[in-house]
Structures are given as structure tokens and as C-alpha cells.
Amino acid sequence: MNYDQSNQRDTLFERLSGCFLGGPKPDNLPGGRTEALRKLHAYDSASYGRTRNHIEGTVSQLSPFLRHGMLSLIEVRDHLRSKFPNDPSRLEEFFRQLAWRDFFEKVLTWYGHGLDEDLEEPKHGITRSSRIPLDVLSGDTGLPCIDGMLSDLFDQGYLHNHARLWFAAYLCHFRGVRWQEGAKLFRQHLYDGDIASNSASWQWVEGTFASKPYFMNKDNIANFSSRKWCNSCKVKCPFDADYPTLQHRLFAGSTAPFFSKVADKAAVTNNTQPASHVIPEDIAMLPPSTDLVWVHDAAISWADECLAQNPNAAVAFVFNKPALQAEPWAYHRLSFVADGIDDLFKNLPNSTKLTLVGDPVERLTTLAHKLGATTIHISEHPNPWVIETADQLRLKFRVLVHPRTTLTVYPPEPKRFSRYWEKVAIQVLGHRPSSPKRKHP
């Protein structure tokens, strides 16, 4: 029985009022493992290494599906290996980028909530603001490149990785905003917004997880964007200087410019009063089950081992309403996850499949008691929220955390990708890397 899947999508979003920004768009990216596999099988990585840093490069755009566990790093790698068995060199740079995601997850595993704060001292003495300027939040800075990136972020939920680095450098170094504020903005709007890759990349730009801050100049933006913004730009460009000049301007003691007028974040937040959610009385009619699988938002796949090993268990996904009220996601992000849940449930043999809204510990505890479940199964993930939820449930139930396979084994503290890559490249590639070392991105 699944009392939520019988309802319309808008009913779910009524229950999620106060948890999202904006509304539906006709070109929302469809979610789910079915769509993920379609995109994976259609992708050709032949020119990835040559074009990946260009805005129009042949990138896979698989990251939203990887973020939500609809695909795994290992199956992406293994599929491409089988698709191009006689040409491993064409895959090397793509696999190296998969390793960046694995590296960042290891950073999250090591630091947990510590990733929310500076991992290292900044390599500069510039004071940062804790507020994003209003013109940035409204996508109206007057700079065609930055406003174009913000338009893609807000409307499409996607930015090419190079554009993400440019925008992060702009916000941190040219506007003087704390990296944590930018990371939150990305988490809210990007389909693939997460803690690990997102926060670690922002820290890489800021220089709190790198040997120096990252910044760009006009030539860099123009070269890798095919001048798509520069040709129409009529304003004085803050990036139009060589790197030594920008280095001095940004980090040699002068404060980075930012608006004194700050944004009222409530102005960009869905302000509908939250509706309370109570598990309906007819849940008492559910068949009893001694086992319950909690599907969290990083394990939305019917191929997940936790689900595969429990085909007769009750299955529940919980939209974390308190967390979403504190940090609302864009509508398209929630819709992508909802698509993933629908697709998941269609492909599961389990008879009891539920979508709930509320505090995960409360909802799962109530459901488990109603079902008579004594064991709750959870797919392993380094997200602190997953770990803490499991710990709280463990106070009342037997909790089994099912280990997941990872792309690499790397026990040391993950400090720099270059050191990590030296140790794990053979694990990822199956051979020693032939290409020279490259820096992020």
C-alpha cells in the first residue's frame, strides 16, 4: 500500500509548503534511476578530456543522479569501460573526475560537520561578509557573465563546473562573501547540490582547503565560454586584468567590495505557512512487517544493496520538513527527488512503499511502531544527517547500516587530491595514469 503515490504531485507539495523556492517549470530535469541509466548509456566520453573545461564541452551531466544515489560511481566507470574496452585513454580524464567526487566524499567522512567550517586557515587576511548582496540574489549584478550564471542556476538548476568556480571566486573574492553563504545558495538550487562536493569545492576556491585561493580573469572566462558573455558586455569588467594585478587587488590588504545593503532572504523564500502532517489513520491497515527500510535522499535506487537484500520489507522515504524549512530547496530540486521516488517505487517488489513528510526520526518511529517493525535498514552514507538519524533510531530499534561499495580505498586523512590520486589512480583506472597531473577543475 502506498497512500502517497495515489495522490497528485501538487498534493505532496501542499504538504511541503514552506519548504521550497519558486514553482514548477516545463523543462525540469526528470529524476529517477530509469532516466539516469538512459543518460549513462547515451553518453560518449570521447572528447571529454579535450573539452571538459569549456562551457559547451561534452560533459555527462550525470552528477544529479550520482548525488541522489540513482547511479553509483562504480557502475558509471564499469559501464564506460565495457563500452570502450579497447581505448582506455579516452576514459582517463573522465574517471579522474569521478575520483574527485569520491575524494570529496572521503573528506566528508573524515570531517563530518567540520566541513561546514574552514578546514584550514585562509591564505589571505580579507574579512568576509555573512550576507549575499541583494543584486546577486536577484540575478541583477549588471555583469552579463555573472547574471548569465545566476540565470542558469536559478532557472536550470545547473552550472558547468568551470562556471561554478568562476561564480564562487566572484562571490568570495570580488564581493567579499563567506564561502558558506555561496555553498548554501548552490545547495538550494543545483540539482546535484550536496555537502561533500559542494562545500569542499567552495573551500578550494576560498583557499581554506587548498594551498592558495582560486580566481580567474577576463581572458579565462572568455576563452572557456567562447566569449558568449564578453561579446555583448558593455560594463567595466572587474576581471579585466592580468593575474598579478588581480592578485594584488584582491588580496594585498584592500577590502573586497560588497554591498552594505543586504538581502532579506525571506523575500526569495516560499513564505506559505507550513501545514502540519500526521500519518493518516488508514496506516493502521498496513500489513505488519518486522523490517523497515529507510530510503534517504542519497540512496534512491532499486539497485541499492539495502533494498535488494530486503524485498519483503516495508519501505519509506521521508522528506525532511524541518531541514527544508530551515534551508528551502528550489522547486525543481524537490521535484527531481519526487520523480526519483516514484521511479523507485515502480521498480520495487515490496508491497508497502510510503512517502512521508516531517521529522525523519519521528515519522520513522511512528511508522515502525504501527508496522510492528523491530529492525530498520539504512544504506550507508557519510552525510552527517544520515549518521545522526541512524544513531537516534538505534535508541529504540535494531538498526542495520548496509555498507556500500566505494570507488577507492584510501585510509589517510584526505588533505589534497594530488596525494590521493597518486595512491588511488590504479584502483580507479586499472592502470597507471598516462596523462599529466591536472589541477581542479
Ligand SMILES: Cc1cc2nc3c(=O)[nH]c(=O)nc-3n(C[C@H](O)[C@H](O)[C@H](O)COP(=O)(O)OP(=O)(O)OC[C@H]3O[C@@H](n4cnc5c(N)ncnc54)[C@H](O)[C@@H]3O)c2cc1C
Given for the second form:
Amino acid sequence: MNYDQSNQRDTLFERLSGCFLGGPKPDNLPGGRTEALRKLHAYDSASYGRTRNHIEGTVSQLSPFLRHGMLSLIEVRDHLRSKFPNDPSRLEEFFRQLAWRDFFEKVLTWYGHGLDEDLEEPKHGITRSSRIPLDVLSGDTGLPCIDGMLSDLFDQGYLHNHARLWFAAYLCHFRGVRWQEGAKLFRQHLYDGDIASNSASWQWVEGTFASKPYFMNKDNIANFSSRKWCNSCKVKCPFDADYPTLQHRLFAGSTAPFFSKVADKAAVTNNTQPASHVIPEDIAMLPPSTDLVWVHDAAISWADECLAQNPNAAVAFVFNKPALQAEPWAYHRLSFVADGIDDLFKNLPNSTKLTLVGDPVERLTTLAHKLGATTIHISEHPNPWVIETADQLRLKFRVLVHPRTTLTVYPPEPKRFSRYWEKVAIQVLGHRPSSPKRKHP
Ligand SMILES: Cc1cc2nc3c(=O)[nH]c(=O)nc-3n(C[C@H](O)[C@H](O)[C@H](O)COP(=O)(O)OP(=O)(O)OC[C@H]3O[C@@H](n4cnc5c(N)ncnc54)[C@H](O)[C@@H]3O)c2cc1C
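Since we've got the form predicted on its own here, give me the form predicted in complex with the ligand too.
Everything in the complex follows now, all chains and molecules, and the chain you saw is the first one.
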């Protein structure tokens, strides 16, 4: 970042005051499509299938870029396919994981806000708390493995998939916390914090989107982490038992479905912050434009159809201040998105490009009036707030939602990955799958 950019970044974060947790760190992951393409081109998936469940395995760490639309699933798949044309089996497991992301997006498309609540009856009758205990929030549970995962979450903004499963099982089953609280913690701190993959995975662990809850024991953690925490651990391990014993301890010996559901209508944080009505000076004098592209935080790419088809439109990204005040993100997450916008704007031919802060509907409405814009272009996405924002803008403007190409076409209700995979594997792989089914995502 040069001096001007760093000044602009300071100004942006001043305007975002109250919207973030913590502050800048030297090792923030740089965001943006340029960095995403660099990482994709450097990635070698050779040992992925063999090592991906191990926390030192050769995973790609592409999820933050996929989450923000800096890359698409199709371009990742096509790039790897063209890089290793003669080795389809090397890519199969990786492509199957890409399909998990696609599956969860379909779950979000199907259920919308319904994904915020249990999709199925819990398979146990245990009461859940709506507060994360303080020792967890401060990363000081006394368990080296859990504290190590929390430190990665808070400091690195990234957790390996297996660590996410372990931590989610710990929080829900061993500490008795509602999955929604864990999902919120992940959304705030993970670079890839998401609605679809995040909430659906927490529900998978809790057993409200799976036939039974997921939990692990000490052997599982030790094996897939090369004992990196266990070797120095001096505490009595709550995971040290065989699976039947743990099941009994956690669920009183039963995972029978349809126990009575404990009503827990705890604090759902509502967005009560007033929208900002301040028009920043930089949008006071703008050249007129009949078209405005709203770039949302899941479509930060110049390859996005919405932008590619509108090289002359004004372009705006809006940091959703009311939403961020209600659920602040870690500084590194916001910084990653801000990098992504800087990188996008550098690479767009459009002459009017703005980063705004406030309520998106209010900011975009004010901007469109200033520009004299009559049409607002939006990239299609299943996130409910994107859909709701488009609906509200439609009351005043012509709104064109540009469809995006998804990895698969799968119209039925997405209930179980195995059924979805049976139907879509050929679409994703280009051939029948050869590897056996795996136990967890
Ligand atoms: C409790 C829990 C919460 C999660 N929350 C999120 C989240 O907020 N955002 C998010 O992007 N992913 C989430 N995941 C899914 C998964 O853990 C991450 O996508 C993956 O760890 C990202 O690392 P990677 O890019 O190195 O993955 P790789 O192993 O390199 O996989 C390549 C890509 O495939 C997709 N993928 C891989 N594993 C999964 C999976 N299990 N589910 C869905 N997609 C997958 C991702 O897009 C990933 O980037 C969550 C999983 C769990 C168990």
C-alpha cells in the first residue's frame, strides 16, 4: 500500500468506527482478485486427496477469495483441470470439496433466512445456552488444542476445516452453546466468514442438518494434528474416551431423533442503528450516468458479468454500516474486503468508482439520484440481504440482476450432500466419481 492508499484506508476506518474489532496487523492476508489469481496459479493440488483432513495438509486457502467472489468455483475448477489435464484422479477430491461450497449455496438459495434457525429437529434433547462462555471468548479454556484453534481464529482469521469441525463440536456439545453463537463468532473473525457454508456446517455438526450430531475424540484430534497440542497437554482431556462413552456423556446415551425441542428465544441482535444520511463530499460533483453498478461483498471481481457488461456505468461498493455495527467484523476481515475493492477499482475501466459507508439502500438511492441513474445493476447472489436490497431499490429504480453461472444445476431441495453429489458429480468432474464416500465435509 502506498502513502495515499494508506491515508485513504485510515479515513475509511475512521468512517467505519464501531464496525470492527481489533486493529491492523502486519500479517493481514491481502485481499483482491489479483492476489486470488496469484494464489490459484501457485496452488498444487497433488497431495490434496491424501492430506486434506490433516491440519498440516496441502489445502488451498482459497476460501476467503471464493467467499467474496474474487474467484468463482468454475474458474478454480477449470484452471486446475487445464493445469493437470492428464490427471483427473488427482483433482477429484478437490473438486468434490468445491461442490460442498456449491451445495451449501444451494441450501441458502432454498431456505434463505430459514438457514438462521434449525433446519431439522435436533437429534438430542439437550438445552443449549445462548452465551459463549468468557474463557472461550478470551481463548483461555486451558485446553491447548481449543486455545490453539481460538488463537488461529482470532489472529490468523483462518481455521482448517477439521479444526472448524472440532471447535464447533466442542462449543455445541461439550460446552452446550447454541450453534448460532458459534456461527456468529466465525462470521466475525474468519476471512471467509459466510452465511451458507458457515451456518450449514454448524448445523451439520449440531445435527440439525444431518442425521446425527458430529463429535470427535482425543484420538481423532491427535491423529489429524500430529499430536501438536496433545504432546504438551497437561490437563484432563475432555475428549479422551471412545465414541460410545463420549456419546453417552454428551447425549445421555441417546441420539434418538425428535426429543422435545427446548425453546430458546434468546437475543437475536437486531439492527437498530440509524442509517447515515451524510453525503460525502466526494459524491457531490459527479458526472451523470444512467447506469449504476452496485458491487456487493460476494461479487468483488472485474470478471463478474455485471461489471464486464457495464464498462461505462458508475460503480459503487457500500460498507453496510448498520449491519457491521450490529455485528462488527475483525479488522483483518474488513481490511481484506477494502483491499479487494482497491484492487477491483484499479482494474476497472469505469470512470466513476466509489466506496461508500452507510445503509446500502439509502446510500445507493442518494447516489443514483445524484448521478441521474435510472438503472441499477446487481450481481445475482443467494444472500438474503442482497436479495432484500435489490427488492427495496426496485421500488424506485429499474434493477437488473445479472445471473451468475454456478458450478452445478440442481433444482431439487438440497437435503443431503450424498444425494446431491450422486446427481451432480458428472457435471463437476466431467466423469463418474471414483473415490469412496467420506464421512464428513
Ligand atoms: C463449522 C464450520 C464452519 C465453516 N464456515 C465456513 C465459512 O464461514 N466460510 C467458508 O468459506 N467455509 C466455511 N467452512 C467450510 C470449510 O471449512 C472451508 O471452506 C475450508 O476450510 C476453507 O479452506 P480452504 O480454502 O483451504 O479449503 P480447501 O480444502 O482447499 O478446499 C477448496 C475449496 O473448497 C470449498 N470447501 C472445502 N471444504 C469445504 C466444506 N467443508 N464446506 C464447504 N466448502 C468447502 C471451499 O470453497 C474451499 O476454498 C466451514 C466448515 C465448518 C465445519
